[in-house]
Structure formats: structure tokens, C-alpha cells
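One chain is shown next in C-alpha cells, namely the form predicted on its own.
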Amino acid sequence: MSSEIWQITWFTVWASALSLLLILPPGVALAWLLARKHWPGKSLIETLVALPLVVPPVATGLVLLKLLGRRGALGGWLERTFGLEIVFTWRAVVVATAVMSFPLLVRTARVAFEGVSPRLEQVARTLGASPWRVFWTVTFPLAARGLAAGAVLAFARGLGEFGATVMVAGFIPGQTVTLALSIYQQVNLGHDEAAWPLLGVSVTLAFGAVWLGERLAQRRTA
């Protein structure tokens, strides 16, 4: 492969991995709350979390563009306070990838937590364990494979993200170009031959991530 393809591949993997690290703590916490707790407005939160899965990615990207732009509520505040520009930078790629991967992580992690018997947690509490200790010694180890499967699938989702990314990050060579954006650009320019190697790398990475996620999920079920 050419150095350009290597650079695009590395950036795509790096952005997906960074976005996964950003969504893991809040995603696991929210999944546990949805699986174990009941509170007013829970159904509303569930709906909001699932929206990126059913709304067109470009619509999600448009919302992010308005929110994170210089005139946006969050984007303007970040630029005034920390001097950070989000839109049309590598940060926009990470944010868009994180937003699109978050629902998949939460849904898979929630199923993993729901698969842990509450009776085991109750037994641990009756033996004097604190809620925090119960989570780390009982709940988390039993749900670990499911959580890992969710993380891998979220990472795979990030590798193929296109719609939201192209809206909020654009196509800036060497800065915001991912595999999906590069494939689209090459085909759009009529360079189908240049798109095939990119397609092969994209499919290989996605296949490996999905296969690993399915293997983890199957072992958990077994």
C-alpha cells in the first residue's frame, strides 16, 4: 500500500480508538443505570440515546455542525474558553465518530448488565460489600465479555462512519480524511481504481472487528 493509504488507515483507526475511549466511561455508566435503575424520564433518555441509530447520519452531522460551530452554543464556548476549534478539524472526526458509536455501545453493554443475575449482587450486599465493591467484584466481571463485545462493535461502527463526519469535519487532506471519506472522494472523482485498495482495507478492518465482537458475545452466551 502507498504511504497515503497507510496515513488514512492509521488516522481512521486512531480516531475510532480515541472516540471509543471517550465514550466508554459514560456509555458503561449509562448502560448500568438503564439496566438496574428506574427513574422518571428513563424512556426519554433511552429514545435520545437510540436516535443516532435511526436518524440519517447527515442529520446528526448537521446538528453537530450547528452545535459545535463557532456560532454554536457549545462550539463558541469551547473556543472562547479554551481556544479549541472543533468543526473542520480532527476533533470533529472524533466527536462525530463518538456520537454515532455511542448508541451501539450502550445497547450492547445494557444487555450485558441485564444478563447478570441481581440475586448475586444481593448476596454480595448481604455479606457487607458496598455498592461500589459489588459492581467491581460481581457485576463487572460477569458482564465483562459483553462489555468488551460492545466496545469492539462500537469501534467497528466508528471505522465506517461517513455521514456525520463529512458534515462536521469536511474533507481536508491530511487532517480529516478517513477511509470512508476517501473512498467516496475517489469514486466521486471517477478514480475507481484508487478506491479499491481503500475499500479492501476498510472491509478487512471491519470484518476483523465484527468477528472479534461476535466471538466475545458467543463466549459470553456459552
Given for the second form:
Amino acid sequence: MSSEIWQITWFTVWASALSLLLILPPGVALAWLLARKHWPGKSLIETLVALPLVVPPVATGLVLLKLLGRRGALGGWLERTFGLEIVFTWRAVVVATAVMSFPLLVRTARVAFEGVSPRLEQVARTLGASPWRVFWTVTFPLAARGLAAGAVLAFARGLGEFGATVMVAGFIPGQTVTLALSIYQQVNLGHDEAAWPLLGVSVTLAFGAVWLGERLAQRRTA
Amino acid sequence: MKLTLAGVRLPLTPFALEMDFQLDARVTGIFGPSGAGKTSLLEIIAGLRRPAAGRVTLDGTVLSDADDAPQVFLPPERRGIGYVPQDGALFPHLSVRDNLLYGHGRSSEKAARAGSPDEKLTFAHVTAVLEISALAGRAVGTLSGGEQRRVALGRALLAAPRLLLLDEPLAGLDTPLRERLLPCLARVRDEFGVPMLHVTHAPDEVMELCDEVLVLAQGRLSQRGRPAGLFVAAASPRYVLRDRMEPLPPQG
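Please could you give me the other form, the form predicted together with the partner chain, since above is the form predicted on its own?
Starting with the chain above, the whole complex follows.
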């Protein structure tokens, strides 16, 4: 494979992994809150989080573009305060990937937490464990497999992200071009044969991730 | 041990649990049919449910008070009250030993206990009395029903509770196993002296284990007294309530 394909593959995996790292703590925390607690506005947050699953990714990308652009509310503030540019940089790829894979992570993690019997947590409390200790010694280990499955799914989803990424990150060779973006660009330019190896890499990565995710999910229910 | 529930009320469907009593017996039976509110009563005492009204105190400590402003509610981990639910609720990801040791040496520091013989509540002694020493290295999933219940009981005891709540510890076991575990519970009662509330719908458990019994019906206390005063011998089940000669409906 050419060095360009390696660079694109590496960048895609790296961006997806980084976005997974970013969404893991808030995603797991939110999943736990949704699974275990009742709070005002819960159904609203539930719906908002699920939106990227059903809204056209390009539309999500447009929202991100307006929000994170230099004249956007968040983007302007980030640039003034930290000198951070988001839009049309590698950061935009990470942000778009994070937003698009967040719902998958939260949904899977929520199911994992819901599969842990509250009875076990209650008994742990009566044995003198604080809520924090209960979470780390009972809830988390019992949900771990499902959480890992959710992380793998989110990562796999991130690898293939296209619509939102193309809106906020554009095609900047060597900087924002992922496997999905590159495939589209090559075919668009009439270089179908250049798209084949990219397709092969994409399918291989996705196959590996989905296979791992399924295995994790199955063992949890077994 | 002195447990007081004053004006405690918890809405359930189709009735409300309303409890007003004071207990000081060593082993108190809570007797009644399924759906009488027995488990909810234990959950209130353990701190797993918040009553809508009333005050719960144990040995002078206010556990919960829904009538005062601000309300008092001591979380379960600070009550020093052991709770063994019906199925035992062992932690499936931990070995038998780690289950047994989960609360050991923790709640005992937090709960100020009066005159409980905690030097007896060691791992070696508790597992010996319950005859589960040989199980320590096993995985929870490999235990039989009777073994699981004894491990759950041992786990609660090793947390050195000042009061132990047992929710139908023998329900759902076949008769030979029940016959074997009943003396085991009596041994625990005699050896460790931890006060117990024993929820059951089996009169023979009340007769053999309890010093006093509260009879619950529809969320209210319907009778209370010494077991021998409330139950009379019968053919099947072996005892029935004296002033309700028909046996209570069998429960599963």
C-alpha cells in the first residue's frame, strides 16, 4: 500500500480513537444517570442525545459548522480564549466523529447498566459501601463487558463517519482526509481504482471492530 | 436492641404500609402472606426505601424521620443493618471469599454497636458455624441454592451488623434442605447473638426461631405476641394462627 493510504488509515483510526477517549467519561456517566436516576429533563436529554442517529449527518455537520466556526458562539470563544481553531482542521474531524458516535456509546452503555440488578447495589450499600465504592466494585465490573461493546461500536461508527465530518472538516489532504472522505473524493475524481484499496481497509477495520463488539455483547448475555 | 417505628407510612399498591411498633426481642418474626408488605417493611428499616411519613429509630439513633424539617435519612451504608434478600443477591463476579469479605471490617467501624460479641464475627468462625469454609475458593455460580443462602447470610454477619434483616431465607427451597437449614439459622442465632428480624410465611420457622412475632396483613400489624401464643399445632402446615384457624394461603 502507498504511504498515502497508510497516512489516511492511521489518521482515521487515530481520530476515531481520540474521539472515543473524549466521549467515554461523559458517555458512561450519562448512561448511568439515564439507567439509574430520575431527574427533571431526562427525556429531553435522552432525545437530544439520540438525535444524531436519525438527523441527516450532513445536517448535524451544518449545526457543528455554525457552532464551531470563527463566528460561531462556541468556536469564536475557543479561538479568543485558547487560540484554538476547530473548523477545517483535524480537530473538526475528532469533534464530528465524537458527536456522531456519542449516541451509540450512550445507548449501549445504558443497556449494560440496566442489566446490573439494583438488588446487588442495594445489598452492597447495606454492607457498608458508599455509592462510589458500590459503583466501582459492583456496578462497573458487572457492566464492563457491555461498556466495552459500546466503546467498540462507537469506535467503529467513528471510523466510517462521513457526512458531519465533510461539513466541518472539508477535504484537506494530509490534515482532514479520512478513509470515508478519501473514497468519496477518489470516485468523484473518476479514480475508481484508487478507491479499491481504501475500501478494502475500511471493510477490514469495520469487520474487526464489529466482530469484537458482537463477541463482547454475546459473552455478557451468556 | 431497640427498634422503633412511629407513624411510619409508605404508599404501596393497593394499600399503604402503616407501622407503629417497638421491638426489643432478640429474634422477631414478621409473618404474613405475600403482598402483606413484609419486604417493604425490611427495606424501610434497611434504608432502601424512604417512608412518606414517620420516624424510625434504632437504639436511640434516628435512622429516618420524614416528619421533622429538615428530614432525616441515614443512608443504608451508615446504618449498620444487615440485609439478606430472598435470593441472597451474591455478587456474581466475585468469589465466595470476596463476597464474604465485602463488608467485613467496614460497617463495624461506622456503626457504634452496644455489647455485640464482635470478636466472634471472624471469617474463620462465621464460615465454620455456617459450614461454608470449604466453599471459599469457589465461584458463586457453582453454588447450590442452600449454599448461596448460607454464604449470603455469612456475608451479612461478617459486616458485624447491629441488626440483621432476613427476607424469607428458606423460601423456595425443597423440604429436606429447609429441614437442614433451619437448625443452621438457630445456630447463628445462638452463636452470634445478632438481633434479627426474620420475615417468613412459614409458621414452623416462627415457632422454631423467633422469640416474638408480628403478624402483617394488608400493610398493617394485625397481631403480635409470643409464637406459642399465636400459633397452634396443626396437620398441614405444622402450625396455624390460633384465631384464624384456616391456614393462610400457601405462597411460593
